[in-house]
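In the form predicted on its own, a lone chain appears below as structure tokens.
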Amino acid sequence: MYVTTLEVKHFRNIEEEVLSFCDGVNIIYGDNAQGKTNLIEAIWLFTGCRSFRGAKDAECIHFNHAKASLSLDFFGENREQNMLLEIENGRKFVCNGVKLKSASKAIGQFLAVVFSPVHLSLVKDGPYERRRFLDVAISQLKPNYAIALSNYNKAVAERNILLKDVAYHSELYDTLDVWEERIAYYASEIIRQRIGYVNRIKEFSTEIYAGISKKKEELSLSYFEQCPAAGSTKQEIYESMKNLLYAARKNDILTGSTSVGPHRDDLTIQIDDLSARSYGSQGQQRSAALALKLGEAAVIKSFTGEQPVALLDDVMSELDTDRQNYILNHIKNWQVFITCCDPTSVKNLKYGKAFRMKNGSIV
């Protein structure tokens, strides 16, 4: 899969640009705060996922305009395709001339992986970032997962409201059963998919990390769940989740929130059997995050047969020569977009196109 043309209008600090890319390496360089990351973000949004920077839709619109319009021509599934994205009171997609009912319907049409400095939070920060990584990665492969996740979050929110009401209206206690069954139903699908995904990505990521560290260190990944079930079938997870929710009722009524479920689970990342978050050096943490993202790309290719587009935002400048060379060897035969301040930071790349960005424009 590769992008041929990107058209951007009124997106962030980019007034209007039409760019044609090569199917290999595309370098976007320039000083800080010129719009390089904005360009990467514009491509990423065609995955149907939210901004990897955590931005709201309204923040993506140029301050002088009411809406942003994006167009992407790309080659995938052995044919040329086009997607349109309009950002105004939400996101509206058109894929190959067909209007999509919601942004979630765009997920899986265009495949990409992105790594930027914000993704160091995968290792450095709390469980939320690691859950979000799993959710976004799985949603690209299985759009129905995003729907299950949305329904789960809604059910948890409704139970939380009810928990607060039960504290003052005991007659509502039995109605907790309805929401707990719904939570358990969607949780069983979420947990099952997360466990399956972690089992797949760790095969690739551990090998990649071994290459980055020259086999001096070992990366290990595991999914930490609150309701382990013996066989981990959907039904077994469902029953285990229901029992946990019931057992937690008394405490949850006191706190007014749901204390168990996949919204509390975590992805455990260890280096040589020690927590990467607590004991890893900055270099180890960065390498672990990179291994996860490259592993994500490998899973996508194994699952779909399509090589996702790689978006690397200000990554190479943070790596020593050996680690740069290893990463670059892993993106051969990919289309990759690399942002950097100085193009010589990727001097080992012999082929590709370079774009200099200044004040939101290619010059």
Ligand SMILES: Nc1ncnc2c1ncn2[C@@H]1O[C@H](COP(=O)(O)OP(=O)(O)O)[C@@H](O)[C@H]1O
The other form holds:
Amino acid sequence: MYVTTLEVKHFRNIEEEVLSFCDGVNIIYGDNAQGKTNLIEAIWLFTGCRSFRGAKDAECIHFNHAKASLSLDFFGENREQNMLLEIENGRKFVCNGVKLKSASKAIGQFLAVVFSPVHLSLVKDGPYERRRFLDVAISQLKPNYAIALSNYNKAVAERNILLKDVAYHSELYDTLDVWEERIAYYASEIIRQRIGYVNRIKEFSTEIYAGISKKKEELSLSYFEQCPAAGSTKQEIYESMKNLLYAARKNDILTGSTSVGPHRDDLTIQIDDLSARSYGSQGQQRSAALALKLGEAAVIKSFTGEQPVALLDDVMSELDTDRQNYILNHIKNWQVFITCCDPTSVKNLKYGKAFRMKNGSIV
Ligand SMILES: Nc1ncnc2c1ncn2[C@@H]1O[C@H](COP(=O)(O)OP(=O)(O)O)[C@@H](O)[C@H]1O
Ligand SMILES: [Mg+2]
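Next up, the form predicted together with the ligand in place of the form predicted on its own?
The complete assembly is shown below, putting the previous chain first.
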């Protein structure tokens, strides 16, 4: 899959640009705060997922305007395709001339992976970031997963409300059953999908990490869950989750929140059998995050047959020459967007196109 043209109007600090890209490496360079990450973010939004910066829709609209309009021409599934995105009171997508009912319907059309310095939080921060990584990655492949997740979160929120009520109205105690059954039902789907995904990505990411570290270190990934039946059938996970929720009731009524379930699970990332989060050096954490992101791309490729577009924001400046060369070698057959301050850091590339960004414009 590759982008041919991007049109941007009133998005962040970009007034108006029409850019044609090559199907190899596209380098976007320039000083700090010129709009390089904004451009990467504009392309990313066509995946249908939310901004990787955690930005609200309104923050993406140029300060002096009320609406941002974007258009993307890309080649995928052996044909030329187009997507339009308007940001104004939310995001509205048109895909190949068809208006989509909701932004989540855009997921799965245009495929990309993004690595930016914010993704270091994947390794460094708490489990929330890692669950989110799994959820976004799986949703891109299986839109039904996003629906199960949303239903799961709603059911947990309902149980939490009820837990607070039960503290004062004990006659409501038995009604917890209804929500726990719902939670267990969606949890079984989520846990099964997450475990399947981790089993897939770990083969790719481990190999990529070995390449980055020149086989000096070993990365391992595993899904960490509280549900003892995880890894078994959906029915077994369902039963086990129900028991777990039932057993947690007393404690959960006291706290007014649900203490067990996939919203509390984690993805364990280890380097040479030690937690990357607790013991990894900065370089190791960075390499692990990158291995996860490039692994994500490999899973998309194996699943859909399409090579997703790689968006690498500020990645080169943080790696030594060996690691840079490994990355450049690894990505040479895909379309890649790389942002950097100094274009000489990607001078080893033979084939590519360079864009200089200044004050929101390509100059
Ligand atoms: N909604 C917006 N309207 C106008 N300018 C914006 C908006 N959002 C961010 N900016 C500007 O974009 C610039 C940062 O762009 P960014 O792409 O992050 O820079 P970099 O080139 O370092 O990656 C900042 O100067 C910021 O003020
Ligand atoms: Mg930037």
